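Have a look below at one chain only, the form predicted alone, in structure tokens format.
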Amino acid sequence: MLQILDSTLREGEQTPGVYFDKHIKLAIAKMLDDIGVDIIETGHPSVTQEIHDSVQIIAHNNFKAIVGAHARSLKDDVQLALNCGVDFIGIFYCVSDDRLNTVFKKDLAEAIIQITDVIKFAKSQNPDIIIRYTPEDTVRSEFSNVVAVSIAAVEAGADIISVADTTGYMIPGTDRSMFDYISKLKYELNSRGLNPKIAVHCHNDRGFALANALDAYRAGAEIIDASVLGLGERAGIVDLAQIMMVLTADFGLNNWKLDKLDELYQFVSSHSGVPIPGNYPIIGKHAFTHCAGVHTHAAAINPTHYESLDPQLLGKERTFSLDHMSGIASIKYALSFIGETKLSPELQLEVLAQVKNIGQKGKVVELTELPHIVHFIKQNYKHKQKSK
């Protein structure tokens, strides 16, 4: 069963100028639990006492989410996990030939050790704890190098290898394609009688972030990361609410309470100061807004025509732009919502050049100016009935 893990918490935090309050960060994981999110990645105890307080006081709420903090491969940042109380710990080290030459002074049997004496650390102090293994920049780290450290991960006890694809680095329908690389690594641990769950880490740098965790999906990853307005270091992550949404609208699964999700990205917007742009896809303002005169008159038919995602799994109503774009249709589409349904043709075809007019001025005449314009209409139009 595919599990969602959201890291707004800690991978979140790592972009530029947000940082969230302890009870902000309480109130994003409780939401996220209310979504139904698997796992919540509160964050790295080790970097700040605010933050391993944080992961301290999530971990003690009872959620139906499994709780998780990351940490270095060092007993240390380990143990100070294991002291907060969660449930999971993130463990990673990069097995690459050029960063075990040029950072780390070691080579890989030598990380190996490092690695394994820290997973089997944390199971000699908690039997229960989750122990996800992370060779950083997994993809482009030498597979053989991956794979060897992968066998021993596991036999060392961890339940979780995650190949993190860190610099956004594949690409769908190449020579480095996500869906290839899974298959393949799940072949040699298969192969070998291993079985650990495979996650995905997918940073967005050449915007395939999503595309690159569905095709990890279908060739049979278990875990997708994830966070709220896909935030993260330089270009972000998986955006949570894309990949529920794909996931439930194209995939056909039905884990989480996607009514849920505006509030939750409203919250974050607020409270991290990242607006959401009005064409962000799921939750932005215009994503179930159309606007050309073609367009509104098919969709007030028939919505399908111009929508492949139903906006009732989010909890939204599909609506119509009043600009220099729009047509008849949306006219009368949009007094319908006020009550006006018995307006004259004429006056309609008024009503529509006085939007255009006014969307001509970069504007958008919503529902609640309307009723001001409809009203000034028929004044004028009494008045030169009057005149005559």
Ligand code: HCA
The other form holds:
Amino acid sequence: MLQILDSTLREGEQTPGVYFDKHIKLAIAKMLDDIGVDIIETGHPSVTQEIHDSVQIIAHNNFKAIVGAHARSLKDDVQLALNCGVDFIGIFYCVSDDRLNTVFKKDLAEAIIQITDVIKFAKSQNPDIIIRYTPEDTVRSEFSNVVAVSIAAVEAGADIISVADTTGYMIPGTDRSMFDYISKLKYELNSRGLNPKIAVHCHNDRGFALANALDAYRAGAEIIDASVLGLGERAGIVDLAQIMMVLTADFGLNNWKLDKLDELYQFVSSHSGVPIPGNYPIIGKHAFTHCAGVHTHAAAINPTHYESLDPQLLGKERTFSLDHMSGIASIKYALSFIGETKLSPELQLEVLAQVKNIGQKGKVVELTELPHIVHFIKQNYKHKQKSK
Ligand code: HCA
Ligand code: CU
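Taking the form predicted alone as the starting point, write out the structure of the form predicted in complex with this ligand.
Below is the whole assembly, all chains and molecules, this chain first.
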């Protein structure tokens, strides 16, 4: 069963300038829980007292979701996370030769001892704690190092191994394929009788985070990390609404309440200060808006002509907007929405002319403005008749 891990409160808060107050964090966690997110990664308690306190409060809320904290591969970090009462700790440590030599000044064997000691420590303190170990920058690290540390981590008690594409390096269909990577890692572990859950954490530096996450899923990954608005370091990670929508619409899963996503996105956008572009997939204001004349005409006959996702899955309606691209078919269709089915062809053309006028100024006419245009045109027509 696939699980979604939301990291808005951890990775998302690593977006430059983004900070969620404690009560906002709790509110976001509640919305994520209502949507049915499986794991909520709430933060890294050793970063600040504020984060520590919010992790603790969220952990004590009896959410359905598994509540997790992030920790370096240090006993102090893990102890702090355990004290917060979380169900899950994500421990990370990079094992690339380069990082071992230049940053940690350790060899692989020493790093493995540090990682496994911390995992064993966590399990000795709380045997029920779920441990994820992430070899940070997994995909650019030597594969043999990743395999060796993963084997050791699982033998020490890790339940989940996460493959992190920390720099958004992978490209689908190439020799940097996430599908191939996950398949190979699973093979190495399974053939040794080790069956941890495999998670995937994809950054979006090249715009492939979602595609890589789906590749991972197809190769058997069981946990996908995501965040609201894809918030995270640099270009962020997989967008929560997009991954949930695609898995629901295209991969037959039915695990989440998608109709609650919009409210969550508006809330996170307003409290992070990160705006939602109109053309943002799934959630953007125009994600289900038809505009050009031919599109509106075809979509009015059968929406699937210009839609491959059903807005109703999100509890939304498709809409039509009018602008300089509009044709008479769009006008007629839009008029039918506001109950103006009897307007004469001559006045319909006047409405079209006015809509195009407004559109050429770079604005769109929403259905709420249309009645006012119609009213004006009718009044103007009456006035002209009288003065003849
Ligand atoms: C980080 C890096 C990380 C860790 C992911 C993980 C990444 O911010 O510490 O611990 O699973 O992208 O590698 O987000
Ligand atoms: Cu990350």
